[in-house]
Structure formats: structure tokens, C-alpha cells
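A single chain, nothing else alongside it, follows as C-alpha cells in the form predicted alone.
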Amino acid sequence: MQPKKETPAPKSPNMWDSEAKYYSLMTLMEVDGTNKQLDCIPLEPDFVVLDCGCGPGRVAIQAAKRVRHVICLDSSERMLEECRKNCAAAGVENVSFVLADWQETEIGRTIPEVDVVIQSRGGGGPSTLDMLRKAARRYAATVMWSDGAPCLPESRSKIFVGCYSEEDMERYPELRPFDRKRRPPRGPGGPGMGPRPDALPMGGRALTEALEAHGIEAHVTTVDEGWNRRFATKEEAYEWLLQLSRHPELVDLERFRANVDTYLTPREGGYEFFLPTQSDVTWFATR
């Protein structure tokens, strides 16, 4: 009698797949800020870099212009698709793409050892010091929002605040303005993960204290940055930024335009959109 074949369990949907389009658009407004962040990390032309939780390629594209090769790793197929498209559009070719979960990555099998691991805004989830030391022969770096600085969902909320009716927000709760208080607290292992008592904090003073406890010197720089993009006209700005809405057909356009105008400044030949943010860049030697 032949053993019964087990049907593989259906693959759980990746929460980031539905966000890929919007994060890709936001990436296009963070080029200047991303380069300011990378200026704080000791990158050399012959380095191989792992962009852990690469998303749509915000860090990977700019890092690839500075180093020999960048490995773009993400567990979301849609995010990796956007990363491929954005790298191609930017003319960046010294990149490779790996669909994998950082928490399950095997150095030497899933990815090779690299010179630098960069985790931007929690990309890939929490790491242990052991993981980083195995992966990076030189440095590990994190980029996290500074205390109180608006994250991407909060910045998007600023553009659409007051633009949806209560009825629409009841039907589509994702349209409600991002509120950190409504989000469940992040445990040591991150959302949906078991406890990881050996995991390093994702950033801030907690990370530097954890590194100090291991006798590791952390280098921390706070970077003033923001979303910025040039537009020929206000109408072009409105049309482009409206793409960030999950339901553009429900947007109160008058309120939306007033919100956008808050961040538009007349410049020669058009307008500049700038929404300020701030990040802390931390790096340390792994070996």
C-alpha cells in the first residue's frame, strides 16, 4: 500500500505584498534622504552588501551606486518584484535578488557571506548578534525612525487626513489615519513571532545599550531628511500623490489638495513637495 501523500499547507499571505505598490511610490520620494543615511555607513567600492528586507529597493538602488554588489533579500514576492523594476529603471545592474525570510536565512546556502548587512526600518525583522556576525564580515547597520519622527504610514496619513468619510473608514478600516497607539506592541521577536530573548532591539537607545552590554561600540547619527519630489505643476503633484491612496475614488479632493499644498513650495520651473522626517543610522563592527 502506497503511503498517502500529504497535501502541503497553503502558503500564508505575506502582509507586505499588499503594500508593495505604495512603498514603491514612496521610495521614489526618498532618494536624497536615503543617500544621507548611506553617507553615515562605512561603505567601500569593493564591498558586497546585503539589503535585508529590501522592500522596493530604496536602500539597494543607492547602495549599488557605491559598492561592488548588493543582494536584495525580502520575504515578499511583490516587494521583490517592485525592487527588480525600480533597479532596472534606475539602470542599476550590480544587484541580485533572493526571495527568503531573513529569520530562516542560512549563510552559505541562502546567501553568501557579505561585507555589510543593512537593515532599514525593521527590514527582515529582529536580528541576533550571532546572525549578524555570521552574515557580515565587517559591519552591520540599521536605519530606524528617530523617536517621534513620522514613519511611512504616518507620513501617508498626513496627506490624506480628513479625506475620507466616517462611513468609508468603517467599510475600509485601512483608510483610518495611522495611529501608533492602535498598533499592538512589538515583542522581542516582532509581530507574529515567538519570543527571541537574544534578539537585538531594532534601533534607538535600546540598541546602543544592548551593543554596549556586549562590549561593542555603536556609531549613531541622526539624519534630517524627508519625502521630496519636484513637479511641474500643482495638478501634476495632486495626480501623482493621489496614487498613494488605497481608494482614490473615495478621496475628498478639495481637502486632499489643501493637505498637499501644505508641503508644496514654488520653485523655478514648478513646485517642490517636501514632507520632513528623521532617521537614526546606527552601525557597528561585527568582527
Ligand SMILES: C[S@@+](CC[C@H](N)C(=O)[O-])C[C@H]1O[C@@H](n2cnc3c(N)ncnc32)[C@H](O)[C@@H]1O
Contents of the next structure:
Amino acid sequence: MQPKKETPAPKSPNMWDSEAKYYSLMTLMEVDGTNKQLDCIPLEPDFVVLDCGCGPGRVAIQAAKRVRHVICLDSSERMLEECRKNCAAAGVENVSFVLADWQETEIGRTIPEVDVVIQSRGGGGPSTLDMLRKAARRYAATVMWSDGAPCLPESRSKIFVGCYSEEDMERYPELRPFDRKRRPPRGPGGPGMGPRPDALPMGGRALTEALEAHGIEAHVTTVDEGWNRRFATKEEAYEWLLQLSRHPELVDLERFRANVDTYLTPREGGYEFFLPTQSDVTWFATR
Ligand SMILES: C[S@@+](CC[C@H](N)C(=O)[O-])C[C@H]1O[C@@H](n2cnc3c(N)ncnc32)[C@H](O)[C@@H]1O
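How about the form predicted together with the ligand, since we already have the form predicted alone?
Every chain and every other molecule in the complex is listed next, the one we just looked at coming first.
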């Protein structure tokens, strides 16, 4: 009897794939905030940077304008696809793309050693100090929402609050407004913390404490930022922002326009949309 031919195990669906399109759109509204965050990290023109859990390239694109090369690593195919597209649209060429799970990444094999590792908004989950030291010759940096500041899904749901019927939310639970009470904890054991007991927390204060325990000085800066975009008319703003809905056909447009109006300010030649948030940027020397 012939041995049964092995079929590869089906790939488990990556929850980030379904978020890629929305994260990508919001990336286009965060250029100013991202640059403010990068201003807090000591990047030098000849550095090679790893953007770990790069998503649609929000950090990678702006970082690539400041350093020699950026490696964009993500475990979601769709996110990496958006990242490629956004890098090309921004005319950024000093980037490379790696589809990999950071927790399984081997420095020297999957990716080379770099000068700086950036993990932004939980990208890639936390790593151990040993992993970071091995990966980055110079620094590791994290970008996390400040305590109490709205995260991306929370900000997005602000413009859709009251826009869906109870019946539609029952049918598509993802349309329910972001609920802070259901947000997973941010400390050890929080989202993406991985199975490793020695994983570093990625939130500013907890990370600082963990580093201090190793005698490492952490540099933390709080950055006021937000989602912003200029529109020529209010109609253009409504149309563009409606793309952020998973079911635009179900949106109560009157309520949606009223929500959007609260974040629009008339400016010369049109309107500016601005939805504020805040992040903590932390960096430390790895060696
Ligand atoms: C919240 S998004 C942040 C995206 C981007 N870093 C930013 O700040 O805009 C988290 C990203 O991390 C990626 N990610 C999560 N766990 C990962 C892992 N273990 N290895 C690689 N990427 C991972 C997800 O696919 C997603 O693109």
C-alpha cells in the first residue's frame, strides 16, 4: 500500500486580514502623528530599521524617509499587501517585505540583524529582552496608546455611533460601537502577549518598570496626535470617511454626517477633519 500523501495543514485565518483595508485607510490620515512619534526615536540616516507588525506601513513609510532601509514584517498577508501598495503610492523604495510571525522569526535567517526594532501598537506582540537584544544593535522602540486615549477601533466607531439599527448590529456584531469595558487588559497577559512568560509588556509604564528591573533606562514621550485629513468640501469628507464602514449601505447617513461634522473645521480652501488621540513612544538601548 502506498503511503498517504501528506497535505499541508490549512492556514488558520489571520484576524488581521479582515482589518487590513480599514487600517490602511486610517494610515492615510496619520502622517503627521506618525512623524511626531518618529521624532521621539533616535533614528540616523544610515540605520536599518525593522518595523515589526508593520500593518499597512503607517510607521514604515515615514521611517523609510529618515533611514537607509526599513524591513516591513507582518504575519498577515493582507496587511503586508496593503503595506506594499502604500509604500509604492508614497514613492518609498528603500523597503523590503517579510511575511512572518515575529515570535517564530530567527534573526540571521528570516531577517538580518538591524539597528532599530520598532513595534507599534502591539505589532508583532511583545518580545523578550533577549530577542530584542539579538535583533537590534542599537535601540528598540514601541508606540502604544496612552492610558485612556482612544485606540484605532474606538476612534473609528466615534464617527459611526448611532448609525446602525439594533437589528443590523444583532446581525453584524462587528458594527457595535467599540466598548472600552470589553477591551482586553494591557498589562502582562494582555492582547498579543504570547505564551512566553518572559515577554516584555509593551505599554509605556509597565515596560519602563520591566526595563528598570534589568537596569535599563527607558525614554518615554507622550505625543498628542490624531487622525487628520483635508477635504475640499463636506460632501467629499462624508464620502471618503464612509469607506471606513464595513457596511456603508446600512449607515444612517443623517446621523453619520452629524457625527463627522463634530470633527470638521472650516479651513481656507475646504475643511480639516481631526480626531485627536495620544500615544506613548518608548525607546531603550538594546546593548
Ligand atoms: C494594530 S496593528 C498595528 C500596525 C502598525 N504597526 C501601526 O502602528 O499602525 C498590529 C499588526 O501586527 C501584526 N501582528 C500581530 N501579531 C504578529 C506577529 N506575531 N508577528 C508579526 N506580525 C504580527 C498584525 O498582523 C497587524 O498588522
